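Below sits a lone chain in structure tokens, taken as the form predicted alone.
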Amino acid sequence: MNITTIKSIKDIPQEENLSPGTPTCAGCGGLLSLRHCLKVLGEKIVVVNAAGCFTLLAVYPFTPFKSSWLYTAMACAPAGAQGIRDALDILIRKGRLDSKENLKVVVLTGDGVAYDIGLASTSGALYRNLDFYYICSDNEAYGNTGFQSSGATPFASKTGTTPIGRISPTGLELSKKNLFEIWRSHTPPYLATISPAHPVDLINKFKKAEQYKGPKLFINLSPCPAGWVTDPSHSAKFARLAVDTGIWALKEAIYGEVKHTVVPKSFKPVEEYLKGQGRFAHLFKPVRQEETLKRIQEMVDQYWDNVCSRESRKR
């Protein structure tokens, strides 16, 4: 299968499959990426939307999608996707649906579903090699219910369930789960991390994924002005800083083989990403938490040291 990738933002498709004016928050990083995702996926899809922030997108009788949309509870979106995929396959086999009308099945979730509540049903879908796309809008907390901590919440973040106080001045003391590696352990055909600040990289990953039949994952770091306590106009800035500081690695894995797709020539200090976000403000005021800031930087450095070590072994 010939893959036509793009080289610059000038090459991004003009077609829109997501109408503007949705009820989501201003500056939603997840929505910025979803718009580009749907440019590649097109109209011939069925969106299976697990409960979460994106539940707000389609409010009867209004919808921003040009495609069909199915709403499910948080835990069972992959099961809903399985039902749709099975129904399409049966209709095609019986000749009641033209194979050219074969719709793509797309699960749309937040991190609470992807990292926590829906992980078991997702593992089952991976085990069955379900042919579907899975887009996780990762704003690193349960965003639409008050920004409570999820399995995606990073170390030292303040959330609704990890408030800053005398007993816990650091915020969350656990580290973020590694969803990319959890999926990779199932050896699906394609998985990737994406960012709204890198639309060319995002679109090329979806184009590349089209050639594979089976589970395809996209984890999108989604700046959340309401939960991150940032200016809505700065969402793209923080998404870019996440990549430039190395705290969000843009990568893909094809049948388990990992490749980093965007690597900064020199990494900015991770402090530049943390500063300006209200969820990390306690690390700087009233007293700088030097040990915590050092630990976060060391975690990022350790990741990239391991990447460099693996790359050098391949040469």
Given for the second form:
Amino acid sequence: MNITTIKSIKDIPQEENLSPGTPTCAGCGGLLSLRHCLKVLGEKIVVVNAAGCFTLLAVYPFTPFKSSWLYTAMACAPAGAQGIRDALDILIRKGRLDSKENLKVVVLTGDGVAYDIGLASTSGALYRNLDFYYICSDNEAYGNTGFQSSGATPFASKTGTTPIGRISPTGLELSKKNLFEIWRSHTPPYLATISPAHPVDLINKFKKAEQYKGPKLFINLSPCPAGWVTDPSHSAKFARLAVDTGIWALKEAIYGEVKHTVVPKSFKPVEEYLKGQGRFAHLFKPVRQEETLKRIQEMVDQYWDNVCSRESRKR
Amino acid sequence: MIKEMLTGNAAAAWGVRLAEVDYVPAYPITPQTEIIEMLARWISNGDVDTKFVTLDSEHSMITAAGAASATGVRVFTATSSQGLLYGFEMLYTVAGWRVPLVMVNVSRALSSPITLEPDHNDILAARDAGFLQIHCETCQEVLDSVLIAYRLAEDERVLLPVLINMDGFHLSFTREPVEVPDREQVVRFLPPYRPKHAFFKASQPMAQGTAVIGGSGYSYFKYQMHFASMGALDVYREVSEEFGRLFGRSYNTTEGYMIDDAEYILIMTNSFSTLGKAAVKRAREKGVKAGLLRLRLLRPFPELGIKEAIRKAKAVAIVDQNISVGKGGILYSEISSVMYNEKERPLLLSFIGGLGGKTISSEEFEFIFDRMIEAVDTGVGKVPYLLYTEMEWKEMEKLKNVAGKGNKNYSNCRGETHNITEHGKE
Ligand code: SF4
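Instead of the form predicted alone shown above, give the structure for the form predicted together with the partner chain, please.
Next comes the full complex, and the chain you just saw is listed first.
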């Protein structure tokens, strides 16, 4: 199939399927990406939501969507998507619904859901090869409840449940779960990471995903001014730095085969990303935590060393 | 119409088959599996045009069922016990979506200790969720209730999901002769599902389950559910009458057995009511004016029916096959609240028995009637009585000894326990 990809920001579709004036925080990186996602997904969709920041997008009697919306509960949005997808298929097959009325089913969640409480129901949907889109807005913590650590919280991040103290000066001692690899082990047709700082890459990925029937998954690294303790006007900057430092690898996996879509020519030191963020401030003040900073840099280097040797071997 | 020997589970499956259900999401749990396996067989043979999908948990199963229902297809699913509890969050959610899902719960007691046999703590825990609840005594009633439930749930005055309850093992695996109506006959009662209310389609964007902030919206929607549920009592009567006209059987919201002139009434639900009815008969033979009231609808609660039925009695024994730990019998509380403001009202006694499938023996029923008669003499009844026979007590002591936890000196427990040993046999 011939996919029309776009080349530059100028080519981003003009239409908006998300109205302005939502109750998300100013500078929400999740919302920045969602706006772009919906440009490709279009109007004929039903959004199935699990509890999270985006739940407050639809507050009775308003929604910012042109399309339909179903709030389910935290653990089970993919199961809600299953019910809707199956019902639409049944209705169309039995001639009770015109196929023009068909909808794409889109699950919208945060990382708390995707990495933790909703992982089983997502795995179930992947196993059943459910034809749906899944967008995880990953701000690396439970954002809507304040900012508590989730399975997506990176090593050394300060959160409401991993506070900095005499006994624990580092913040979270665990490392972020590798959701990409967890999902990839189910070999869905399409799986990608996206960033609000790379809308062209994002849009092309959604366009590419369109051609596949089955699960199409997206993890968006969502700068969160409220939890990251950053200036709302800096969200795009931090999103970009995450990619430029190599902390957030932009990639896709088609039936399990991984390809990196944006590889910085030269990587910036991770410090540049970590600095300026309140959640990592303890790594620099009152004393620089050299060991911790070194470890974070090593984790990133190790990842890319693996990628380079793997992907260059292929070439 | 054919007559077949069907288990309660098979009767439920037949109800679903006759209702021409479009979609069955499933997750296995004993003792409901037979329902789902039968449906799966029919689907795989092409006997019914239904889509079957296995989910990753009851939580997901109820979600998928509700979401499909919200999209406009006729949906069925079934669960039991821990499964119902695992899906509990979604009971409230799905009821709030106002979708006509029908679900069978095959009652089984709750962990822990884990067991397979029935009592009603599972289904009664769900009583506030917004599902209507129909409780069945016989296999025939299970089949008929499935058909009635869809009529009720899909009625635009109701639009609430329905739970149909039957006892695990005691009904789910008991074979009884069941009249299986023809599909042509059923269609006259339950036409194919063509919903008029909102559902998901491209030309009609709809937001369902949105957030409401501030409480007034929330209160409004909850009251709407409450009014719809209360209104379902009238709709139920209509539907049940029509069912009676077409099939020659009808089911009231409550069922009275030898109750018209009864002075001593048992209140029960589900399959153990059959034991209660036999006890009533025996009591009558001894000259006690006994009767039984079986509650068939538990949500909405058939207040009027209950008041009318028991108002004139001298004493009423509510036999709860459940235990609200720290309070007592759930139905006792519910019925007391209905009767409290009545000028004319009987003494109400509370009995808890039949937990985890423990039978209620004829001696225990005698014990119950004796306590009612005694209460009328003294004007007071002890609350609650826990039904436990001397033999069961001894048996348990034996098991405890084997487990190394024997307590030869169990006077403390005995002092606390109103068991039949002390109160019935002295
Ligand atoms: S808390 Fe963070 S993720 Fe949530 S809406 Fe605000 S900025 Fe966005």
